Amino acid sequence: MTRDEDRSRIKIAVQKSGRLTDHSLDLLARCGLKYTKGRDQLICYGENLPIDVLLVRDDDVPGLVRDDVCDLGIVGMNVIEERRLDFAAAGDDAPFTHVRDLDFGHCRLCLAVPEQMDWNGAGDLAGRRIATSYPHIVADYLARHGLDAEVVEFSGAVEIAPRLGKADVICDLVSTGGTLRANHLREVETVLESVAALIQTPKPVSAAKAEWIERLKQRIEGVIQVSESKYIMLHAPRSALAAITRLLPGSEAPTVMPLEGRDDKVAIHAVCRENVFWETLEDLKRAGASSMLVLPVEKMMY
């Protein structure tokens, strides 16, 4: 490959290892991406698009999206956040786009406290020690409630950071609560929620570059669209057409069709965009539906 035809490829950056990591890859293998990873394991090669993947720590995706080493990067709002603020305070308030929020890598934020601890707001937090891996967000939220408390900067294990006596609270990431609680520690409020997301360099890029990030783009809108919706098909009195529509969970217009020697019953077809629940079915079935169908989408585009 020339060098000329490298700059011509797209670069995602994403997390090599890590919780992000086969979500992201299959994400990318959703929208059609074939791939081989390079000796070091570190590039993916694509083979069927113009598109490589840079297999990277998390916390360096934003700075590659910034400088222009990638042209998009997917990564926790957590490091997103982070970096943001960061950036910011070196002076630079647009080092990267946003663009859309994924459907994987939900997590939250949360300042946590030992068991024994009491709690009445973020107020106990005056005078204290909070230890995280996140020292601009904690020490914007403190800002943004006039506290001022001491951040530690703790990378690894932020649980253990109490128990050390180097903190008095901790300000870590959670998913499920289990960590805390074998630490004897117990959340009491969520500082940021964070989900996978998207984000784009800010500088400019060639024609044939932006054709095939839009194009990325709309085939990621695509699959995050068909892992909400079901294909729907039932049976239906015509004389309960209106009433069965409106019970269609985030459908457009349905597809009514006649139904062979049938005058008073027609075929209802429908893309819904929320998840079809049992409680919906029975919700049809009470307005005249019958023979309820409801089947995956494989692919999308509007």
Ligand code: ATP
Second form
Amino acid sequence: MTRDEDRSRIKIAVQKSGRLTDHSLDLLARCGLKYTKGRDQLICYGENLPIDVLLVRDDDVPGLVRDDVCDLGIVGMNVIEERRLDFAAAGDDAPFTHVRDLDFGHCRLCLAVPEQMDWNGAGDLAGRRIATSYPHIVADYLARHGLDAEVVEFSGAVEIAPRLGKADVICDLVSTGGTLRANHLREVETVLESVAALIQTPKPVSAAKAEWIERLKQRIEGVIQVSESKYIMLHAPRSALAAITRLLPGSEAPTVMPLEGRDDKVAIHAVCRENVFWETLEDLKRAGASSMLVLPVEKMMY
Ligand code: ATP
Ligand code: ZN
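Can you give me the structure for the form predicted in complex with the named molecule, which would complement the form predicted on its own we have just seen?
Full complex below, order starting with the chain above.
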């Protein structure tokens, strides 16, 4: 039996080449997965864990998870939502399970109009032609707003549709807005806030596989928490203990320790579940803290 056929190994679908690729592979590496790339460059075989990574187009990820070719997948919510509506229209209401949002791939699916066009709200879409690569999401948006408009499907370069006379409005992904400005378009409404997410097949899996899926999910949880966490150490006057503890961002129960030979001061150690910015340190100093040290957290498990 080759590794491809081994049904006891977990397969996770990830974008082969694009904006999500490096982040996805980095996340799996930080979960402890070491892999070698197959000769066809389509599969990365896990060396130390029973987990293989399938490298595919992002649009194919939801279908592979739905059809149980892959147990897990990483893909943007924009693609997940578009495919979910597509499957629902075909009668499949539970094609995959959304496990959790990840901490990369942030963007938004927006309506944009030519700079000179008046815009008074979603009602202005009535009777217009909307160019998009997300026909199901746009149709759903129109239905929710009780609007009748024509959806023109474009597979790429949606932003040039108005100039080509193919549409009046576009609905496309935006992160900074630079592409829109370069094409003399103005963002007017957000249809969907998107981020990369982990999805899972709803089909039952063997107990051994289920255990590894659970372990991987827990490690992902830990990696994401760690990237947002810092360990902070500082000295504080006993009298300012309450005020200083309140200033520590996202920390539940700090450790308070005596300082040798000092009755008026203590050392505080705490895990902050949010980033610690210079402004926070300045606020802590004003409240009486000194000798502050902020350290990255490498691993975390609760
Ligand atoms: P593929 O060849 O895999 O189909 P693609 O061209 O559809 O690639 P990319 O441009 O690599 O996809 O984007 C992948 C995902 O990254 C998007 O679906 C979206 O979730 C996310 N993303 C984050 N920021 C942006 C952005 N500014 N523009 C487009 N997508 C973005
Ligand atoms: Zn794509």
